[in-house]
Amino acid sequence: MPHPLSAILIGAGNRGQDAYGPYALQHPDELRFVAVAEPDEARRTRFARAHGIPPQGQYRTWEDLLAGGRTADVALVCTLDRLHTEPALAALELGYDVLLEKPMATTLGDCVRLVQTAERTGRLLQICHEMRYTSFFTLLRGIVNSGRLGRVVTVEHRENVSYWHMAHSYVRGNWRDSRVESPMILAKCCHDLDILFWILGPCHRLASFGSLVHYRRENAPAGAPERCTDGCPAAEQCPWYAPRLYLDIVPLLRMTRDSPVLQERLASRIILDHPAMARVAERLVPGFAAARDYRGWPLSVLSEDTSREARLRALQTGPYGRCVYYCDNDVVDHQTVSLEVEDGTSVVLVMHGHSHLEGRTMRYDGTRATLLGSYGALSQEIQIHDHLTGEVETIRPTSGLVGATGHGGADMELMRGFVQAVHDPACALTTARESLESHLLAFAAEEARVTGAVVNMADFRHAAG
């Protein structure tokens, strides 16, 4: 058995700490963290304590961590998008194999620099395209490639971002301003563009349309204050009222109301539909209060202390308590991308932030059958409608759903794949060059949206280098 890989973590936020860090705790025979760089002392200390990293392995900046040269086998770079490039480049130059959170960078030039540096240094640069590691999309790709649908003629793929996730990440949160972070089509849909490229092949040309229509100052209710906690008269009618999301966690309870886990399903329904009964159950039924005491994402983003009192303080003073109509956001809340694949297949990608339910839905129409798919946190389904027989086959991938965390277990599978690829690069499901393609498509789509042009991807790739 290969020796455990030693690793350093640059950025101990939500993704580094909660999505990828647990793999080392569950598989210490495969991976162990020996150093961490994180400017937030509480996050740095929490990660170091969990992984047994001594004080000399704890750094405030990535520059300090890397100043001593290469001290481990691999580096995980999980900073904010705009801070990806420099530490990833420096780690590659030092000889690290690198796992880099998506998107790889916020500018096309930096994306190309990263790929070129990985190729020049001969190091593995793997981007966190965890959708490739899901049983759902692996099965979908296998069906398409098997010819069961016949020749695929047209594809519709939807990235349905829930109304509350849109508000959390793209109106109030870190990805609200495309001048600072990635445009939404890159931040949210580089996964989707990667999956489409993985299944259908390269794109020939594309066009795109979209804008910000709702989360704007002129749409604010009469009398609404700048902050939800300042006595908003529209609180009862506003789906984005921050205390409802972050204190009462109503959207999260609605999700678990349909959970495949019986206890979660029953507890959520009681809390939502019978609040008086829920208060009694919290006192009398062991473990019932845990349903309301959820502390993970998105609550963990507000502050290190996720108690109800600390969350309320964060809403009163921080960005997540702001009225969604009075934020400094500029990213779109809907966008479509029309693509023509090199073999002539037409594809429409729809991204929007107004869905009742988070998840991806898709339709593949072929000459012999139509495939309908839905991929969500709590349920996944593929239907194949045969044109000749009229028969319908329904497939429900179940691996990674019940009890899984992090994209239905895909985060853990991505980590497993990264460890395997470090030992044997031939095992990698993707390369840096292949991951670049989804980023090229995203930047081309944004250019097409802004300029109204139809982008020829061969020319766009050539210009990018």
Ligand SMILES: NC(=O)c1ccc[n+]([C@@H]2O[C@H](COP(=O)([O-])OP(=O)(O)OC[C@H]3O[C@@H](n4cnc5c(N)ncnc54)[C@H](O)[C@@H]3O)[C@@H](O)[C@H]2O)c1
The other form holds:
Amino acid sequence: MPHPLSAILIGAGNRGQDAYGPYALQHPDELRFVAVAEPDEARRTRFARAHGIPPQGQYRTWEDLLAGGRTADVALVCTLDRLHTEPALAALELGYDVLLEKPMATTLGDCVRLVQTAERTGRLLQICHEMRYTSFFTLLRGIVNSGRLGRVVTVEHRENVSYWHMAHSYVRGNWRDSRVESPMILAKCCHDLDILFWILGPCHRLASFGSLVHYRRENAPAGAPERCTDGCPAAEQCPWYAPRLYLDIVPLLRMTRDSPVLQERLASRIILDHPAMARVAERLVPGFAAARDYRGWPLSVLSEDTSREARLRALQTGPYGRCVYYCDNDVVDHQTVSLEVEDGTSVVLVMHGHSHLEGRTMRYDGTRATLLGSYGALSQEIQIHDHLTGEVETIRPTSGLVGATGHGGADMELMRGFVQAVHDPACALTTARESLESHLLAFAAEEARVTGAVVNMADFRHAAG
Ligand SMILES: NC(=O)c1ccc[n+]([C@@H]2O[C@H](COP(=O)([O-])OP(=O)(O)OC[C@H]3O[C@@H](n4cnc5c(N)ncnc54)[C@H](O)[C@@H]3O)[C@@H](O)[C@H]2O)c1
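Following the display of the form predicted alone, present the structure of the form predicted in complex with this ligand.
Whole complex next, starting from this chain.
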């Protein structure tokens, strides 16, 4: 690398602070943060301290930071969805190369404005589609392109959002209201649509169906109060009971029950299945308590102080302690998109928030072989079933990533890709214009769902400008 890039961070929340910030700490020869804009004082101070940013580099808002003109090479924009457009446009106009969180913006018009501004100013605009940087999807794309499956005829791709992640983000949390942030098909599946476009090419037309069937007032159990912490009579039977998720972290422990890391696997199993033994082990075995003492996402979203007491206070007063049936949510909890690719391949994308486990599953049926894929946080597998020989090849692309954090290490790969692309735009794995395509598909799918129409993508693209 020629010299470390200097960077500014706009929005030191969950993604800015924890997904991308660590890259600069691990690779100071490539990237260093020189300024941060963050209204929350505790978050701002934490980020500034970790990155050695002096007081004159600490700002409350992006407007304050950018008012001083361009002070670094690159800008990372990691604010919430509705606050992407203005800071990203302002940074591009000042001459920054920009890494912008997905979705680019909450309206199609703003997405187009962003792409056009990047192209006019000649600046790099990269959208955080980290799935492109995973070994799993790189491999899957390579297999399809190699012709090993023959001509791919149908694809089924499922985004299985777990019941507790659905409740956290799309019922109680930031992405619950499509009028404020983004419709769920954009917020959650712009990644999936980007991958499908990357592997299969442009879409000719699409239709979509979906609604909010479960997280509604009329489904509340009898006598349930507005908050889980107000003595809910259904607590024992309710999978979404907030203290079970945020204090006892049961769903998170269940996830690590199958962790490839032996110590994690054993600790989770003992805590869940043998609580009395776990209490003894916590006193006697060094490191055992760490499993129960997990403080990362989604707990870190509740409050800056992640102690059990602070989390309980947050449940008693904040959005994450609300009964899932009494929230101000309107986003769907299931949606399918049926796409016809320009070459005639038919694709079904299924997104839903009722899965036991978190992760994507997929099936590609070709004229020569069928590919089955499973892409989860802790395990990833591709199987190829050959029609002629009947042989089955199983590939597990995760092996190098055991213990990696941040989307299985993909957030770090994305940062590496961004830094390289700033030095040499020719190595960029994707462009803002390419990322626009997944957003067009998401907006088209939402229009199709709401109106019941079949959307012709050429017309839709043309209308977007
Ligand atoms: N790439 C992915 O897979 C992925 C995953 C999760 C979230 N996201 C996206 O990342 C973005 C950020 O999500 P998050 O979970 O980190 O949200 P967050 O709320 O934790 O962080 C956003 C931060 O922006 C700050 N902010 C608000 N107004 C500001 C202003 N005027 N100037 C500067 N900062 C300001 C907030 O105080 C907050 O700390 C969202 O758009 C989200 O959709 C992407």
